[in-house]
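Encoded as structure tokens, the following chain is the form predicted alone, with no partner shown.
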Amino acid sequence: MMAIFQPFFNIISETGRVVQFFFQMLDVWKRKSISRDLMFEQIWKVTVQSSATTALAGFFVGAIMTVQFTMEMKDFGALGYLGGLSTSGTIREVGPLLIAFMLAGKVGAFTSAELGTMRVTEQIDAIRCLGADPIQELVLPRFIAIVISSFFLLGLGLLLSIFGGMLLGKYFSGVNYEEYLRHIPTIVSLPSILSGLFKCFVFAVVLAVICTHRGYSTTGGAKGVGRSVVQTAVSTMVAIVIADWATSLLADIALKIFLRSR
């Protein structure tokens, strides 16, 4: 009967794992600086590795929004709204996500087998040994980096998507360029901005937080490098997508009370 439920009780126990993995390395940067020179090189690798993919990422996300509401859209005569709401959608869902998914298949992987051969080749207990603290001097760097990368792959992700929803809007909708951006700023309110962000910062700190610490606590060589690259992978997927339940839960209940505080 107990191996059933063995699943569940891994779940739970790796989750306050993780957790307190999480506390571990908010204390040590209360306590200890971090070297900026560190930071500002992982902060440059991370957004250099995702630029790329997440920037046609963005541009067919857009797209894709576009094509999708044209076809709601064109039954009710409301193609110029087309900007403003493909535009709303990508900022408050689909942007948010599909940066940290386009984290977690390359950075999020990459760090813990980063971290993982650091671990199995005794390099994280040879810094130990020689004073230093591993999780300032190798995590601390690596989990800020991606948290401040993400924001900037969001913008990044966020501009070609409206780039490419324009290219579709003009093409296949026959909506102007002009009469695709007039109605974003009627459209995009700042909560729907907020909620972007806020499910942006959330999604990039637990990809951090799980990435980091598959990557400090793997044992076992190099089979266990492959394990808990595959384990970083399943991991985030999982957790971000019950993270971005979660956050749009929080978000609706957030976008109520404001507006009846208006």
Contents of the next structure:
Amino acid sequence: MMAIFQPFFNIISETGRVVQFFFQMLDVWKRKSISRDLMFEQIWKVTVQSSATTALAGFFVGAIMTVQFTMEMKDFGALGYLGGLSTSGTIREVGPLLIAFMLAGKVGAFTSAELGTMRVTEQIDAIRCLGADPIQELVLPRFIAIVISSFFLLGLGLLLSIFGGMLLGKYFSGVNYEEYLRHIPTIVSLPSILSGLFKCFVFAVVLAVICTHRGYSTTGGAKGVGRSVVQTAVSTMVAIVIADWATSLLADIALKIFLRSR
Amino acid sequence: MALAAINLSDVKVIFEGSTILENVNLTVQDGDSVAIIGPSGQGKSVLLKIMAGLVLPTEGKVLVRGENLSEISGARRQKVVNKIGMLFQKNALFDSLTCGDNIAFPLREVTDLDEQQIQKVVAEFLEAVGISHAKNLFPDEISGGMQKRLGIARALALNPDLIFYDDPTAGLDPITSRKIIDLILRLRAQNSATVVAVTNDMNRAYQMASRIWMVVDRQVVDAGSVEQTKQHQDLRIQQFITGAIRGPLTAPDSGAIND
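Output the form predicted in complex with the partner chain next; the form predicted alone has already been displayed.
Below: every chain and molecule of the assembly, starting with the one above.
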């Protein structure tokens, strides 16, 4: 009977370990300084690694949103709002989610494999033995880089989605560029932008802590590294979807409070 | 009375539900040179990592120079750890750093030396282990023997007085193995450090150790000096050092060596 519930117990205990690791990271961050060189190197690596795929995906997200909204809005004669609505949808929901999935698939898996390999080849033990702290040297620069890079990538993805939307808007929906751009500032509100940025931040933190934890706690040689990469991919996707639900709920509550206060 | 370099009392290690070591009570005195032998997979490397403070025992106490590494932290722990050097089984060299930077890493992390002084120390260590020409090469660009030398140089960079070698001759040909052991002995003669080394090569163990321990059946057996080990009455030790195929280690019910 207990065997049926075992996967749930495993999820709960793994979540506990991830949270514990997160607080351990924060504790090291509080006490020790992080090398700027290491951090910028990681930010550069993460951003370069994911720019092309994020740009490509961003372009097609804009294109998809435009095609989808065109079908609905044509009947209401509201095609002029196409740019505003698709951009608002992208910045609030699709953009942060897209960036998180892109980062999870590429940077998350890479980070987990990199740290996992360092663990099984005893490089992490060596760092400890040589008087340094592996969380300070390896984990925190990667964690911070993923969080900071996610904002760059969100901006890039958003720009390309607007560009993709404009092109499709012109050649598929018959909305010219000026028309497409005109309503973006009126429809994309400050709460939408804040909500998108908040989601982007939360997803990046969730992703960064899971992939660094999985890599850092790898056991079992090359097979263990493979297992860590798969677990990172699965856990981050599931955790990001759950975080999306939680942040949507929070953003909705915050928006209601904001509107009531005006 | 001087503190023992290392003291293990009633140490037990359980890993993923399996007991790896139990009832381990050992003392390493300052200046000792101990070789740990034993069949593969018996926990020799785990024992070494416990002594180096890299693995915490499930039960029992590990004292390094009188300090319990699992109970101290911050500067106090750092002070003890900085006096420990370790060569890992697969060298654990940082593959993103050059050979020179591998040696410079602990110096940059722990000491207050400026870059010029660090480069001077790096050059001295590279020369001491005979790989000065490899300073700007990356670890994967040098041979296995040179990687071992680099690992030794990095382990000694902070001038530790307690050095652990995890299978320092693993995967090396007999001549290179001999050179590595000669290098370890030469460096030991220079700094009089306490040495604990894991090895399965009995010739190398005899060459470098003043005492020999054998890890078998989750226990650590103190086999004594080299001469005492050769004459030891324990049949498991005799089988291991002679390499006999038949004996207690290969008995059907033995957990030690079973193919």
